[in-house]
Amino acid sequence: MIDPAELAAAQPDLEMLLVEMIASVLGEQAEPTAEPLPAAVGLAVSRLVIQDPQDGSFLGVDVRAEGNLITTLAATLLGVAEPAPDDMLDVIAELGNIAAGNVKSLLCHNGQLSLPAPQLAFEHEGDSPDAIRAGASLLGNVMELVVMPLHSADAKTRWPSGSAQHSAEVGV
């Protein structure tokens, strides 16, 4: 699919991806930042896997968030003074399908996209040597986008529907 050099120069344009997804889609000015997300913070993330049909290699994109940044912009998006965690991961879940779509045609463009996985977490593992990180600064919070190379897709990574990887998944 791309190798470590190739997904290591693609890192500004993951950045640029991040910062206008977030004004396109959430209205929010966001500044390019190397700061990481705190370590001890709930976090919100959506986890897609990109499928190269040629190779078979995988990507896998994240969309990490922490949990008040996501807690507002659920309240925001919603409607809503206090939205559940169920409207959190939809939040999150809708943000990963955005960014990994971009991801796709950047880097893959006849990659097959998994469904969204998305989770709140108390904290996250750290990231392979591989993984390229852009990162957002926006209403005093961190937001997320790493890309990295996969060995495999998660046995929980769930396909669309009509997909060779949903077809193999249910025996058709």
Given for the second form:
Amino acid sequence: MIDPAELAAAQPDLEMLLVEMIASVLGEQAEPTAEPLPAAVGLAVSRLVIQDPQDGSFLGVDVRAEGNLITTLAATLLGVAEPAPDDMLDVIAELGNIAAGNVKSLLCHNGQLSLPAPQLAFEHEGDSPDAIRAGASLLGNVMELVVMPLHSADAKTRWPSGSAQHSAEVGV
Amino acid sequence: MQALVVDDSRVMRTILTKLLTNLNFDVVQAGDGAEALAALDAGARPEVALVDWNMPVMDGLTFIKKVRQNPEYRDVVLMMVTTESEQNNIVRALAAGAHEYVIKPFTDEVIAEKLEMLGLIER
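Show the form predicted in complex with the partner chain, please, the one above being the form predicted on its own.
Expanding to the full complex; the earlier chain stays at the top.
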């Protein structure tokens, strides 16, 4: 289980990770921001879970962005004029995957990373008090990376082929 | 020259395909290791395969092992392109037969440099 103090101390690293990911993958300059995602707008959210092999504990990693930002990014990345919901899901899923892989290196060495579970939502539930948030502004919008301890992996969590978790799921 | 891009993310396949096309590769795409093996079995003979690690159906490490076990595919250069960045995973991938290892996020320059080092492109 990651110590909450260790998680809190990682906030500046998470902020840097988010800004660097945006620059590398999206080719956009982003700035760290404490500004929250606006309430009551369409959101794209990608949730991944990291399981610590030592004690079996779980860490949740969310990347969240306004839907109109992901629409813009999907149009650019996939070369489509009018991105469909599946296009938006693909974009937020891969952003979540890259962010969570780097969070794993930072906070949970040798942990098992799940596959991304992306969704489009009107709003997200509030975060737990021990969640750590990093935000970045780009193209006039906000993207955030939130890392939080979880009691368990939720039902939507899918594990990659070849992982012990996947083998347990399919009963191998 | 032909390249095989193996990634369950359509966005990542699109990014890599664009990059490789600009470097004059013809690109074949697969959404997981099993699809990629099927492409090879169907006759695709890429000079290089860029392979993600965490995928459904068949992960990248298993794909690399299977390719290395088949003498017909011995000339395919294998590059793992993944978010898995721990040292032990890099060692596992190289021991399984990967020639190169690139950590996401990457820049176009990093991929081009690796391809140049492998003798697959000249710049």
